[in-house]
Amino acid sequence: MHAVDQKEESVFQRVVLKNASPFHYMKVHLVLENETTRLTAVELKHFIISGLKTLHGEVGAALNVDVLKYDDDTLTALLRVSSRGLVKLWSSLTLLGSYQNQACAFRVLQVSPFLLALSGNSRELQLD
């Protein structure tokens, strides 16, 4: 009877942890109807915050979104957002449809909880 008790104590237990990363990083590209239109980093951030406010109200506008890197030639940006606000940011970017009375769309290129993961893209890797 004592051997049976020991087997019951050593039962396999699976533990799954959620991602504990405090931030998520998004690489996004803004597609505008008029390709000659250019935005500064400040205008881009204001546009993103106005989209958050439109969809999620003052709570969305209070979300801390940082533009870490921005290329005004390609309209590509690297954004940092708290992990809790990722879904709100992503949904508001998806639903933004116009900028200064012209059609636009955000294309989410990459998302990761690790900034280093966005430094390269295996789809564009060229081996010699």
The other form holds:
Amino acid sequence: MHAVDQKEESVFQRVVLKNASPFHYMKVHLVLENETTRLTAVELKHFIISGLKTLHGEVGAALNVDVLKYDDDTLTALLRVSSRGLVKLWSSLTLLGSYQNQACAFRVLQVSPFLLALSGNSRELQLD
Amino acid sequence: MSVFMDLNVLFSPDRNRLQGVIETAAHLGFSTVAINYVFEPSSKKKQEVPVPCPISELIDQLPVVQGRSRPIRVLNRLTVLMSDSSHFRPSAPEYRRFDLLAVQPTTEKLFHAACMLYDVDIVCISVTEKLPFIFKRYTIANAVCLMDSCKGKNVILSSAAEKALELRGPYDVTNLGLLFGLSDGDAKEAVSSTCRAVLLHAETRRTASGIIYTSRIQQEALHDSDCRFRLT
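Complement to the form predicted alone: the form predicted together with the partner chain:
What follows is the whole complex; the chain from before opens it.
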């Protein structure tokens, strides 16, 4: 009885997380001048690491970049990188201009610290 | 939401290529694009300022910008390469056909004069002059120097793209701004609100501080053609 009458004092604890996720995930699409060229996942990773090396040197090349998913028909890949290395990776993808003497461009479709956020893309919604 | 603009798309006589660039820019999310005609006056032979091609001739239907319901806006820009102060004539009538005026000085004295005196919208600094990519380190070094000296304010980043594959999305360019030493806010402004400020400056320059502009209206009955002033 005593326990029911007595109001329990609720204690609130507020937790604010800054940079909660140690990784950032990027969905990228490689556009090549010759649209029939295909790359394997290993070639793609090598290409990305070479871009990092060109722009950021050995420190950039040592960055842990993982290709989590790769669709070799559409040349779309899901990359994972540690949050400290996001700016380095993104800038080297932006400045990569040629693959085996043909012009290319990396189109970054989505970037998020949470992998679940990459499942929905509001840019693909049709505007009537 | 902010509008992103790319104020430097190099003009090429190949219509298909230019159309491809404009469509790619719309797909990437740029709301406004400016076609840049580069003009290099030389004292040896008399050169004419290029006449901009009307947009309706370039592309039939302007593509809709991804994420918005409006079509992309295409403007004309003129860049005058200056190696002498007589190269740029402030109120030449040929300049009126262009929406944006830019000046690219090659000497420091001209740069100073351009920033202080000349009535232009953009002062252009070329950090790379079509050198092979080995010289990329100078691009970044020069850009960092520039950002240092101007404290990152009133800077715009643009592509100078000739092909559709040379364009990059607005957030990619924002990220590059971080690489050049801009802060987060300044880097995004370099692609959006500073570009909008350039467009507004151009409008005020063309219309006497944005108050009065003249427009020729069709005269059906009258024989003499006169311009009417309209106050806005």
